[in-house]
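Below, in structure tokens: the form predicted on its own, a single chain.
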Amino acid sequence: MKAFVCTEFGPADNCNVQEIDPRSPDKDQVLIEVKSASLNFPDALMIEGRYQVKPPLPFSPGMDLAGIVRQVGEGVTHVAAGDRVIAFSGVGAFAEMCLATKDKVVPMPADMSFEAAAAYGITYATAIHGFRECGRLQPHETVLVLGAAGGVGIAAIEVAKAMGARVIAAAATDDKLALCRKMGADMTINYSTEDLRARTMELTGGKGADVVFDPVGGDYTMNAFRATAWGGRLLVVGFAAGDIPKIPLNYALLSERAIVGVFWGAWAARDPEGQHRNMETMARWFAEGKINPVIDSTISLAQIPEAIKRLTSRQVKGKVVVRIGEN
């Protein structure tokens, strides 16, 4: 089978498409014919050896996918050969066949395309977990989303709206903000031309945001944290800007603000029932038209290195989908 393979940690240009042998599923595993996979920021970090998980070399990256079950191992009963599924593989999705453990495989929602299913997995699962379990978001609260035009940012806008919140979307260009408004954002901030803290306070009548969803990091984090309300919650999702911010804790003390990490993958492994509940909620929202992934572009396996450059330079709006099989 064809697979996009990383043989040494470093730039994505060092990776290439190779022919490798597929493996049969072991106990509690599912073998999936991959139709589409999505590109996530951690894929870039993993290829460079900078992610918290370092797979043994060589490996095929790719954290989530949509495809058709071809074979199941002993102990797998909730899906069968021929089923259309979404899988959170962690690695291996950028290949024609991928193995995933049974607890990371769920049926695809009805009427969802393979491209949409691949784009929908990790980003929406991260957003709903961030708001529901970590941020305890309540209806009518105000959410500030940083990096709002990226894949997880768009997911955060739609999930927060589905939960009844008011959303302020922050991004670096006017065309990105136009997309955010199209996806349901109530208000927008261009943080390349506007003061993020001052504008957030203005838009909230001086109160501040109740919850900040931050996949960006860098200098944006501190400005956003200072613009939270009394009892506000900063959700630490990632560091797309490259720098991990250092926050003086007096800002947490003075307004009883909370800093909460969002590590969806580790939580899902610890609480599979909670993850199942969230996936059921997401499927219902999709059926109701409340969430619908934005696909920036669809690429081939060979085009992954160039797409990673676009992703890490923050030129992507929505999700990049890797089309692998015939859809």
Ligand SMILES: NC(=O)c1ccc[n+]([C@@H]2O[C@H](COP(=O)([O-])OP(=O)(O)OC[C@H]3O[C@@H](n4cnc5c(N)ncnc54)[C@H](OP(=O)(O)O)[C@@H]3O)[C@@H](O)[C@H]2O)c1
Second form
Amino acid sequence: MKAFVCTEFGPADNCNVQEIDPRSPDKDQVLIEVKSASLNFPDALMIEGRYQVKPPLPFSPGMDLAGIVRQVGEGVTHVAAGDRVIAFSGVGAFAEMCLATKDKVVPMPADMSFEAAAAYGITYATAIHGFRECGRLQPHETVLVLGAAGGVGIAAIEVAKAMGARVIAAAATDDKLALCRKMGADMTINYSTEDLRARTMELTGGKGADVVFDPVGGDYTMNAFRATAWGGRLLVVGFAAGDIPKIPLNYALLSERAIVGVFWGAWAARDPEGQHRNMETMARWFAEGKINPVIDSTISLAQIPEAIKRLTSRQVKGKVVVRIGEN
Ligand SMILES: NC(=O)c1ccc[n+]([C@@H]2O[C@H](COP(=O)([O-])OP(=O)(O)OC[C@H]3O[C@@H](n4cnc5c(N)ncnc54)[C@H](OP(=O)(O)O)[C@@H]3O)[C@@H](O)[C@H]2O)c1
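Given the form predicted on its own above, produce the structure of the same protein in the form predicted together with the named molecule.
Zooming out: every chain and molecule, the one shown earlier first.
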């Protein structure tokens, strides 16, 4: 089978498409013919050896995918050969065949294309977990989403709206903010040209945002945290800007604000039932037209290095999808 393979940690340009042998599923594993896989920010970090997970070399990156079950190992009963599924494989999705453990394989929502299913996997699962279990978002609260036109950012807009919240989307260009409005954001802030904290306070009538969804980090985090309301929650999702911010805790004390980490992958492993519940909710929202992933571009395995450069230089809006089989 064809696979995008990294033989050493370093720039994605050092990886290439190779012919390798697929493996058979062991107990509790599912072998999936990959139709579409999604490019995630951590793929870039993993290829460079800068992610918290360092797979043994050589490896194929790719954390989530949509495809068709071809074989199941002993102990797998919830899916069968021929089923259309989404899988959170962790690695290996940038290949024609991929193995995933049974807990990480869920049926695809009916009427969803393989491309949309791949685009929706991790990003939407992270957003709903962030707001439900971590942020305890209430209907009619106000959410501030940073990096709002990125992969998890767009998901956060749609999920927060589906949960009944008002959404302020913050991003670096007017073009990105136009997309955020199209995806349901009620208000927008261009944090390249506007003061993030002052504008958030203004848009919330001086109260501040109830929940901040932050996949960006850097200086944005402090400005957003200081613009949260009494009892506000800062959801720490990621550090796409590179710098891990340090926050003086007096800002937490003064308005009884909370800083809450969001680590979807680790949580899903600890609470598979909760993860299952969240995926069911989102399948329902998809059927009701409340969520609809944005696909920036569809690429081939060989185009992954170029797409990673676009992703890490803030040029992608929504998700890049790697199309592998006939879709
Ligand atoms: N905690 C979890 O469970 C979890 C799950 C999934 C992803 N994540 C993390 O969430 C973060 C975002 O992931 P994503 O898939 O949404 O990525 P993405 O699509 O690339 O979006 C990230 C956004 O961050 C902003 N940004 C600001 N400075 C940046 C910089 N120097 N380089 C790149 N982007 C920058 C960009 O928006 P502007 O240009 O508008 O500023 C960009 O749209 C990553 O750190 C990822 O690891 C965490």
